[in-house]
Structure formats: C-alpha cells, structure tokens
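In the form predicted on its own, a lone chain appears below as structure tokens.
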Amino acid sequence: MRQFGLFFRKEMLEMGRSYKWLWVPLVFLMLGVMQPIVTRFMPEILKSAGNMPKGMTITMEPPSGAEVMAQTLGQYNSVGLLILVLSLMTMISGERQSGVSQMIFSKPVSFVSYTAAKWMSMFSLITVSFVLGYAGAWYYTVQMIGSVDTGAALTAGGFYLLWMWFGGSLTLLASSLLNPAAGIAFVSLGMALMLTMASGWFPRYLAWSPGSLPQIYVNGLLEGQGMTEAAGALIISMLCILACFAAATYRVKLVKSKI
C-alpha cells in the first residue's frame, strides 16, 4: 500500500507538472459550455451569416434542455474521448521508452502498484475533467435553454463516466502493449469506435456490451431511462475494465521480469 502511494503521488506530480490538470479540465469546461451558448444564440447566428434571399425567414424549434446535453455528451463521445487518448497514450510507454520502468523494477518494487497507481491517476483525471465540463454544461443548459430533469441527467452522467473509464483503460492497456504513441492512439479510438458502432448494428447480441454506453446515456436523458435497466452494460462494461487492467499489469510484470 505505501508502493501505491508513492508512485500515485509520482502520478499525480507528473501530470501537474505536464500542465494536464490544467488544459484537460479547461478543454472538457469548454466543450460543456459552448453546446448550449451556440444553441441558444444559433437563430441570431444564421441571420448574421448573410448570403440568403431578401425575406427569407428561418425558423428552428428550440430544442429542450435534455437534448442540449445529449448533443453535449455527443461532443464529449468524440472531442473528449480523443483529448483523453492524447492525454493518457504515453503513460505507460512513455516511461518504458526513457528507460524510467527499467531504473524502477530494478528495485524490489511492486508491478500490480506501479499499475494501480496509473490507472487510479487516470481515473482521477478523466472524474475531475468530465464533472467539471458537465456540472458547466448543465448549469448553462437550466439558464439558457431549459430546466433537465435530475435523475436522467445523474444517470446519463453516470453511464458517459464509465465509458470514458472504459476508453481510459483501452488506452493504459494500448500503452502496455505498443510503444509508438500513433499506434497507441489508432488502436484505442479504433476499438472504441468499433465497440460503439457494432452496438448499433447488432443491438440485440450486444445490448449489454460497453459500446452500448452511449445509447444508454442518450436514452436516459431523452427517454427517462434509468440505471436499472442497463444494469447488464453497467456489470460488463466494470468487467471489462477490470480485464484491461488486468492484461496491462501481467504485460508491466512480462517487462520487470527481463530486466
């Protein structure tokens, strides 16, 4: 337990000093807040724009609070999840590339430790960063556009964090893996995207698969569903990550046994 501390405090010191717990929570603010202040003023933006006929009129239905912060979501499923990739790659390889794994496992340290602390960093990060940019989004969502009722907007939050958890943990295990950050990149976003878009072709062979996380959090915000009826993507979608984790720390213990 004292290993796991001392190399989560490393964790979390090299991700200040990288400026992480800076850009990544302003950029995931940014995506929050920009989603309902461009719906709202979207109207007074096309009219500005020029280049229509002469008494051309436009007329958008306002959309509702719910919707605003499903396309929210949608902007993290894309935006968010890529600063993320870019973010966390080189965590792992970063560090096995530079030699700092070789000069750590050459003393008797824990490897389930060494893993442990990166992946609790990493939940720290993509937990701080979400809640933020969410908590932002939601709160100019209720003042510009419209109320959102609480339990769908909790549920749906909740369901998002643990893809990103998911999409996290694809990438610490791509980085166990692979040592070209590009490499490392393509792979994790390719299976997410895989995942995400095999759920949509084959809704009833993989409804309880994490790629159906992001229908679960839209359904919840526009349909009301709650948490219980997801209940098999919630255990799998865990699972899953838990298998990651375990695949990256058996490849961690394959390196300090060459060492």
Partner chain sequence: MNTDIPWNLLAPLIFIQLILSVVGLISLYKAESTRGPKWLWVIIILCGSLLGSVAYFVVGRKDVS
Given for the second form:
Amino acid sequence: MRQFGLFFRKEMLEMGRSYKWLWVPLVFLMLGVMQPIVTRFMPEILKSAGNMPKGMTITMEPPSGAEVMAQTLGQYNSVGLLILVLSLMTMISGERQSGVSQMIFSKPVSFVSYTAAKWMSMFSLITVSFVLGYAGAWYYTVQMIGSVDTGAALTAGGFYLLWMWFGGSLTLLASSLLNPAAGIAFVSLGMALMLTMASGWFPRYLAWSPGSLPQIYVNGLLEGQGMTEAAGALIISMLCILACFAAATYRVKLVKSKI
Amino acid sequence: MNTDIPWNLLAPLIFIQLILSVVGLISLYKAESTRGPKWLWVIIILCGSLLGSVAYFVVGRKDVS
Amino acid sequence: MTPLLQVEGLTKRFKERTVVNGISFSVAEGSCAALLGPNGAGKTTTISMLAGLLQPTKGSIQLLHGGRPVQDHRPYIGYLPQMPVFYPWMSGKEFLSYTGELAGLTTREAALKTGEWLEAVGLGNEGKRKIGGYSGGMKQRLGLAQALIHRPKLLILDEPVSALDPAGRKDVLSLLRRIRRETTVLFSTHVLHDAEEICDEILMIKAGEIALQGSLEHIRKEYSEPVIRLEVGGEKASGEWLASVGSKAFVLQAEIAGTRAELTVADVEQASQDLMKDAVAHHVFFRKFESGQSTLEDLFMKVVQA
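And the form predicted in complex with the partner chain, for comparison with the form predicted on its own?
The next block holds the full complex; its first chain is the one shown before.
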C-alpha cells in the first residue's frame, strides 16, 4: 500500500511536470465547449459563406440539447480518445525503453503496486479531463441551445467515462506489450475502433461488449432506452479493465527491462 | 437577423486557447532539446491554435519520460 | 570466510544463442569480486540475472543471510546498471529519496540518507538540480548512491567506470574503495587494471564460461611464468637471429613483433645464459634484455585470445 502511494505520487508528479495535467483537461474542455458553439452559430457561418442564391433560406431544424450533447460525446469518441491514447501511450513502455525500470525493479517493489499506480493515475487524468469537458459542454448547451434532461445526461456521461477508462486500459496494456509508441497508439485505437464497429454490426451478439458502451450512451441520451443491455455491458467492461490490468502486471513482471 | 455575439460565453474559450499557447511556449523555452527545430515549434504553436499546442505537447517534448 | 552469494550452473539462452553457459562461483562476505572479460563475454547478462532482472534459463542463484538462503534477494542487493538512466524531470534529491522509500526506508530515514549519500558521492550542491542536466559522471555517482541508500549487503555494478573520463573514473574508483570496507562488492569490467585496483577476487569469463577464477594473489602466483623480454638492433643479423629464437628448445612460447620478442621459458637463468651465448655467436646487438615474471595483463590477454 505504501509502495502504491509512492508510485502514484511519482506518476502524478510526472504528469504535472510534463504539463499533462494542464493540457489534457484544457483540450477536453475546448472539445466539449466547441460543439454547442459551432451548432449555435452554424446558420450564421453558412450565411457568411455567402455563395448562396439570393432568396434561398436554409431551414434547419434547430437541434435539441440532447442531440448536441450526443454530438459532443461523439467528438470525445474520436478526437478525445486520440488525445488520451497519445498522452498515455508511453506510460509503461517509456520506462522499460529508457532503462529506468532496471533500477526501480532491482529494488524490492511490488509489481501490482507499480501497475496499479499507473492505472489509478490514468483513471484520474481521464476522469478530471472528461468531467471538466463534459460539464463545460453541458453548461454551454444549456446556455446556447436548450435544456438537457439531467438524469439522461448523467447516465450518458457515466457510461462514456467507463468507455474512456476502458480505452485507457487498452492503451496501458499495449504499452506493457509493445515498445514503439506508434505501434501502441495504433493497436489501442484500432482495438477500440474494432470493438465499436463490431458492436454496430452484430448488436445481438455483442450487446454486452465494451464496444457497445458508446451506443448505449447515445440511446440513453436521445431516447432514454437501451438500458437493458447497460448492466451487462457495464459489468463486462469492468471485467475487461481488470483483465487488461492483470495482463499488464504479468507482462511487466516478466519483462522488467529491455536487455 | 443579427445575433449579437455572446462574448461572455466566447471569452473563456479564447482564454483557454491563450493559456495553452503560453504554456506551450514556456515549456518550449525551458526545454533543452526538442524533436525538430525549436523555431518550427514556435510557429506551429502560434499559428496552429489548439492543434498546434497539442502537437507540441504530444510530439515535440522529448523529456516526458 | 562465509559465502554471501552462491551461483550454481547459471545458464541463459536467448533463442538458439547461449550467452551464459553454466557458470558457478561464490562470493565471500566482505570481499570484492570482479567479473572480468572481453566485450560480449556475457558479463551484463550474468549481472542482470544476479540483479533479478532476467530469469535464468537454468541454474540457481542463492543469497545467504545469516547462513540461510533468502527468498527475495532484492532487499539485500544494490544494483547499478551499465548506463544508469533516471527520470530527467526529477532532481537528484527527489530520485534518491524516491528509490530509498521504494527500498523500504521511512520518509524520514530516506530524507536523512539522501542528504548523506549526496554528500558522500560529491553531489551535495547538485541535489536540487534536474537530473536531465547531469553529466555522465554525475549520473554514475547518483546511480551509486541509489544502489547504496538502503544499505545492501551486496553491491552489484555493471561496468561502473568504463564510460567515464579519467577524472570521473578516479572518483568512482576511490568511492568504491571506500564502500568495499563495509559492503561486499561484485562488479563487471573489461579493464583488468580496474579490477586489480580494488578487488581481491577475480572471475574471468569468456564466451559465457568461466575461464579462470580465484583470489588475485593466488592467480598471480599460480599463473605467472618466467619471461624474457628482448629488444634487438635494427640490422639484418639481429633480425634474423630474433626470428630464429622461437625455435630454441628452452623457449616454451615466443611472441615476436619487429625488433621485440617476449619469450616464455622454463628456467630464466639457464635460458638467459644460453641466449646470450647464442647472441654473441651471431653478432647480435641487444638494445634491451629483461628477465622477469609474466603479469596479470599477459594472462588476461592469453585467456581472451585463446
């Protein structure tokens, strides 16, 4: 437990000194706020583009608050996930690659504490960034577009957060398995994408897979449904996160450094 | 229809953008070495807005770990 | 002398390549042993296995504490890798107390020891600086402090001085000399001179196997052979005579290069008299004639080149 605390403090310090604690939450906030603003000003933007025949008016159904929120989450699913993967990808591989791990692992340290601290700091960064961005998106949506159902928005946010945690876990697992940063990013983003797509293709068989989490939050936001699969997907996703953690711990213990 | 721009809502956005660029530049100034020449990163951070700063933090910084 | 480390048939295979091939040795408590060998002999692999970073393919490594082997070696060893790498964003002080606490010291002990060790390795004024700005020698010394902060019983060092400039080398060696009074030390090197300077035990390895082992004194006595070193003039007669000298009956082994020769002989007195007589007969002009014993260096070269 004490070693977990030491490792965790070190991870936090590293994320602070490499400015991750600043730029990742700020980028998430920007992403969240952008969507309602762009939606709100879309008619004006189109108008000022100006090459429309005179007299033609665009009649655009103004989107509801829930729709804008769903779009925001869509942004997080692409750009947001990419940012997370890029900021987390070297968390385990970097220490193995550079050789610091040789000194750390020759000390009587617990490998579970080591990986657990990586996981906890990953959760912390994701949670803070996402909550900040989501809250910003919510506030701007209410200010500029219209009201959003509180319960639906919270559940959607919760599911989405779990999905991001899962994405982070995939990244850390890849980081424990592979060395090149590009490979880690490619594998973890590819896995996340495949899972989402597979859930779209075979909704019946993969209703409980973590890949269906993004669909669940959209359904929850827009229609207030799809919650029957939710519990299953929730549990399976948590188990998957645990499995990633266990596999990464085993791998770290097996390959302590590159020699 | 002339919508007056809600500056009170847009201002924070500009502010965040500013922080990111400034912190990016400070970290660039303090860094001993970067991937690629420093002057290039200055241009990227200043002109690339959000993406420029993010690109610097992800790719440009060497001493992250 | 009680043994501290006992290694039995240690083997490491990477795919088809056997890097370390069944080596056995023991290190006595309080001694200083050098793992000596040319580059690529398997020194780093052996050291990595001893430090617990690499799983041996076969064989056993036992660390004895109070006469009994211990399960987890790590609390009792301090390890310095060949090229110590740190977190560049940490200061030297932060890194030392971090590793100290990881090794089980309390926060207060770690802070105390950090100050002491920074002072001891001569980084007292650099502790607050970021490691990213340290020189190679400073990193090596910080690495040494990191390996010693939890007072290990056995200090394992991988090529601690090879990458340093002469001044840094001298610093680290004198530091090691001080440390070895309190701690058992095992270090690898490819420079015989470094081993001779601080060690009393030598393990020469070559191609993954032990070529020679024993105390420095014993090896010196056992393996030193009588030698005669010659240098003759540049004229033709002397050159021809020198070329033929290797085939004399009393010369066991001859190394001839240009106008110099080094002859290993059975009996120095007899051999030198015979050589002199023969030389006079052939009108040879001597520049140098020296009889003595072969050095450890010669032995090392012989082992390496054999």
